[in-house]
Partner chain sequence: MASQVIALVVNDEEREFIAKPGTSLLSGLRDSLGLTAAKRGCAQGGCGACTVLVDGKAVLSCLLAVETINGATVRTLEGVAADGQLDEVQSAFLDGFATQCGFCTPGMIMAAEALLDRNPDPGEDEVAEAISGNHCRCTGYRPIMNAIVDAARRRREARAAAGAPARVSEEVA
Amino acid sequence: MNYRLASIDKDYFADQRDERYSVIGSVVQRSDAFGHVTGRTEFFEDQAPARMLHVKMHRSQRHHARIRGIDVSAAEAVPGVVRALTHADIPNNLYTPLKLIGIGPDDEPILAEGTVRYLGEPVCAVVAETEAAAYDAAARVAVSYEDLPAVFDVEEALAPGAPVVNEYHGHNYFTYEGHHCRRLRFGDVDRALATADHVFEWRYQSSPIEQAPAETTGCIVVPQPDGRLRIHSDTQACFFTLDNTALILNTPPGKLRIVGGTVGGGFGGKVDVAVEPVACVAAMATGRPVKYVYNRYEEMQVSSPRAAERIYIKDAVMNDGRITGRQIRFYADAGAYSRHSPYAITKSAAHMPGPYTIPNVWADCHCVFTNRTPSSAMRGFGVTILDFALESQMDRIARALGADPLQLRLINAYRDGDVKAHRKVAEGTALVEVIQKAAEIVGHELPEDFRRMSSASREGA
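Take the sequence just shown and give its structure alone, in the form predicted on its own.
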């Protein structure tokens, strides 16, 4: 009887597997394609509640300064203005989005309080009957500043005597288990470098990359008769946004309802809970629906980009192409606040030293605060630029040795059972076969012994 049940289950799951993979090699229509091309898809801006108000933001005109005063009298005198909001109107003004998974400390105000730390930081929100009145009033908010020294380079930010960007941390780096960076130590890199036939070191640098979605960041908040708030948002993460907004508003999550899931482009850039809290406060203060949406300038200037990263890689290499040691110094520019950058650095460290088995690995991965726009998520952030650097390094080593770049990768590629630098056993690897197939497709001839290599064994590597 037990054997019979086992056979039925096996057949059942085999059928499910066949159904699941039936789309491979086929043209499959996206489930949302028809709505997009016919214009029937509803985005958050398709909502048009009666008596809707508009929020626009007065933003910092300094990279780093103390706020000595905020005068909203001229803004409030603009016809159509309902009220102005400052940090005092936000129930929990200080937050960090990763507190939901226990990563802190709270280090970013919703509306600037006491200090501005990057150009374009939100200082004062204006709520008005029309967008034009809101823009006009936001421009009339008068903020007096006392300028502070600013720092814009990751290594300069870590140098002794550098101005402190964010006093909630007390220094210009995020702390990991008591260390000034996320560290990775595996084997003896110093010995590998000392005994190598060659030592190669190069530096790699990226710039911040804006996601540039067709639809800019925004939301519409509609107060409900039962006291709840219905939030129409283009967030990429509905529950993440709901929970963080509830914490900022100091309200139970059940008092909020997020309506989302349709995003006009995001690519990671719409997970920062940047507009919903302010729009909710405005809706609660006025009892009316409120719309808060970035214009294109704001999307490009103040929405959080992929972090700029600087990477130094030093490799110990033998004449036969084996990389016996890899030392990496990695700096990610978090900008003025943490947001998702501490998590990205952990991802970076976990990805070291790439898909290669290197017996000695040393890495220091720094999450650095500067007076630049806070960076955040974008398409594999923390790994994408690192991969660019690691693979560029492999190509440069191959050129320096006069070696075939694919053969160099095959020699060093990780196999099933190899221990990675962060002490996890590799399984399900397929890099060897992928390289072999890529070589076949492009007509890149590999010697027979390289064509016989397998991810299942290091034999022949």
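Numbering follows the first chain given and starts at 1. Since we're looking at a predicted model, the values are computed, not measured. If you superpose the two forms and keep the largest set of C-alpha atoms that fall within 1.5 Å, you have the rigid core. First, how it differs from the form predicted in complex with the partner chain.
- Fitting the two forms on the rigid core leaves the C-alpha of Val27 displaced by at least 2 angstroms between the two forms.
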The other form holds:
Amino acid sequence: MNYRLASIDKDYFADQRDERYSVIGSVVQRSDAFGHVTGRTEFFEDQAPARMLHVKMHRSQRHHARIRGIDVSAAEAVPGVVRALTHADIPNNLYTPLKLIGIGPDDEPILAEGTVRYLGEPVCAVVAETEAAAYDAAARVAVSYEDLPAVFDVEEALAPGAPVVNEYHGHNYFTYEGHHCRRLRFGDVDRALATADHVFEWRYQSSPIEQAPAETTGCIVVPQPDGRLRIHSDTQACFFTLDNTALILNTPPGKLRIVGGTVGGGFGGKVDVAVEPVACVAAMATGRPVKYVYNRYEEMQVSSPRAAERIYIKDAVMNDGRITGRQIRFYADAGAYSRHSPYAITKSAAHMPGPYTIPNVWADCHCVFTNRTPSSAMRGFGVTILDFALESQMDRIARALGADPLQLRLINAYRDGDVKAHRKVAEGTALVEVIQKAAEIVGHELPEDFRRMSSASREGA
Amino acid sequence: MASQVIALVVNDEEREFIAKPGTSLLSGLRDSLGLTAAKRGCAQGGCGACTVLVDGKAVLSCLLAVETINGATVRTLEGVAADGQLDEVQSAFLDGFATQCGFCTPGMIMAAEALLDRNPDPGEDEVAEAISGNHCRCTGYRPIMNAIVDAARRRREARAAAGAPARVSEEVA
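Instead of the form predicted on its own shown above, give the structure for the form predicted in complex with the partner chain, please.
Entire complex below, previous chain first.
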């Protein structure tokens, strides 16, 4: 088999160090592959502790409602049911995962308390001797609701009079240092728009995207003789899960041990603290091993997807292709709870206005709460959809000007020494060279002056 | 209905266990026999992670009630390298970087084994068809397809070197 080996192109980067690498350029077998091809790799669900119980969840059947009452009597009457758990059984029921890095407020219950804010929100967990009994009983939990108005659109959620999704925030946006959004202000965009040869504005909208890992989210918790809990989990974030679970259980982190690192596909979908707290409470309440694993429906419907994003980009463009101003209104649908979205929107703001030097930039980046499934991490979240919008915008501008899309990018590409919209000096840029090389590979002819451009200087741009 | 004793020949060993009516072959393998290579990805026949061979044919073990195949011969990934020596499919997956998270790998390899048993020289279309019921969310399938084609070549060459016929199991073709 032929491998294309990474190397540094000395035509462009003559001052890079010589390639005397011992690993780069050689074929190194993955350390886990032998286990994979022999079936010996141990995933969490390959554990089979004796006397293991099963947890299944009764989930909200409403988008937004007040809970009038939860009746577990029919569920507890199912043969094999050991007990039912509600919010009252969770030591610290209210949490938010990013509190570990100082982000707040706590805005999400482990099990719904008084209100449900999205369809599928966990309300009542049933612990039973068999998976079948747990399913049967979870379906028999009776919850009475008083419906509340719901909102599903980011701009409707920010409009005056919209129903408040999450009262821990008091409004339908996450607050960034006292502001209603994450803001980026650089130069004078209004003046750039007023003095431009052209103004182009387009709207971009994405849907939520489910990570859909082959292995669903889950864990097996095994109480130890010394009182500790051993958690076999497929989390992508062992220590993050451990610390958050300890806070939720109101227990020292040393009382928990996570056995993990073998993840049957994650793609960001297994970064949330989804199953471990309830499984731990069930294990502590019964003194027995407990398994709580999502079925495929839960993985698709309830586990947090990539946020849906709506992006408006308005550009001031000159006849020669220079973009002199860029105004962005960015809305990410966090769903009903923060999870990791506040961080994602900061990333979005940091990524604007793309790898281009634009002297005037204005962006408002909103982290919006709606009555949708909470969104969270997924491969490059906060950036991937934004890049789709930014690069689509570049193509559309080129088309509108009758310009070559690569030449338009080369004119505007950031160079070493440029000051970006966040007041950071760009260094180590290579966009110009990458575009030149890509054009060469696909046989896209560039004029001589564009082939001579360099990331090292603005000359010729 | 009462539970019944199920007798299977699994990876060349006679195995027995007691199963409630409706118990899936996957549950029998994993929960009763401790053979955990086959995975539960969706439990609804959609992902192929539970693929094993029953009487030489690739099946979705999560959908097969075990009482309907009493007496059958079953092969799982644990039985493929039972002597500690990787076979051609396994070694081609290893060398071709056809695994990432590894969760789909047992099902992929068993689907490939079933294909190569009936067709020692499959084209790309036939490889794609053979794994069309097996989801992989990591690799994008290309390394897996390459590995299966590579495995077929390795097996043909090994058999030619040993003077054995290329086709060994006509009955399942």
